[in-house]
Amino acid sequence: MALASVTLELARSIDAKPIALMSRDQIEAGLEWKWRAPAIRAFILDPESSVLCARCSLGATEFLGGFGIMQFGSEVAHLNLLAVDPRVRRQGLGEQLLTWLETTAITAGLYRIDLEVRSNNRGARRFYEELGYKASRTIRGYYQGRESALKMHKKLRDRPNFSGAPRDN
């Protein structure tokens, strides 16, 4: 279907359910259901976190389209779950989550983006290739003890470096 509008925002409290319910139907699937409302809405009132939200319509109909949340270190971010409605998948609001709280990581002089995702989901890691992210390593059991995660990151830029020895990014 082709979306007839998308509005990207940061979502509200009354936005937890329903992501929480996205979260568990696209993210966690055969997993026990972690994300729970009470989990988003904290993320959402948490000044270090951005929870963002696409808004859709399709005719007279409007959802949530997908919805990303990630949360804001000293240095490095963390992308704790991005997803995207099956209607809509494949139209680029992935990539328009991702690219939004990625500009919000530059902006607040961040340098790199962590994130996990499973070892076996390979559209998402196609995605995230894709959009320049490098896998690091696999970490075994990560997701309840069931299934391996990869571990994957993108560098935003590089750290500025005040003693003059080389550094690792």
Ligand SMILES: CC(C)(COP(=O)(O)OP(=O)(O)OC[C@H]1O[C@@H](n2cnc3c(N)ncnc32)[C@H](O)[C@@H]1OP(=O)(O)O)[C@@H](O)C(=O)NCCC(=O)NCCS
Given for the second form:
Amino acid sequence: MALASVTLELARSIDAKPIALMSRDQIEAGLEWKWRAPAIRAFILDPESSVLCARCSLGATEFLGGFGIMQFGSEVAHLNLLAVDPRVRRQGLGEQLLTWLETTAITAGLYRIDLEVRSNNRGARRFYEELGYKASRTIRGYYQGRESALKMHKKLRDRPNFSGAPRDN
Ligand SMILES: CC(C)(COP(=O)(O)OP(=O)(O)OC[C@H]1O[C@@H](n2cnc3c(N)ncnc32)[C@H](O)[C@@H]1OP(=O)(O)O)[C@@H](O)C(=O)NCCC(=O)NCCS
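In place of the form predicted on its own, the structure of the form predicted together with the ligand is requested.
Below is the whole assembly, all chains and molecules, this chain first.
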């Protein structure tokens, strides 16, 4: 399905439910649904986080094409969730969302972005590698004791005494 237009903008409270549903179906499938609307809404309201939406249109139809949630610390940002509607994948939407969030982290002066991805999610692993993320280690049972996660990171800039590699925590 070819997109007619895409607008990236910060989510509003009303977006919490569709984002949560997309997380349930596209990210958490097969796991217990953790990222429900109240949890998403808390991130929308959190000044230390950005919840970004891709609003898409196809003719007169508008829909949530994808979203990303990033939390900003004092040195490192963490990508909590990122998903694109299956109907509009491989059109650069995931890259647009992640680049926007990365730009925010760079502007905030942060040094690295961390994320976890389900180890068996080869498509997402490939996507992150394409965008410059490196795998650091696997954590067994990370997802509800049932599935392992691959930790990945991207160094944003150099800083004295900061290796850019994630600490073991
Ligand atoms: C991972 C995801 C966000 C990528 O979104 P997308 O909009 O399809 O990605 P893009 O179109 O921006 O892809 C950019 C590049 O990444 C790579 N890539 C993306 N998806 C890929 C896949 N399934 N397999 C291999 N490479 C892939 C390609 O190099 C692609 O460029 P190309 O299409 O020109 O070859 C999307 O597949 C998704 O929502 N997956 C389910 C949820 C998920 O796994 N989220 C990540 C963990 S939280």
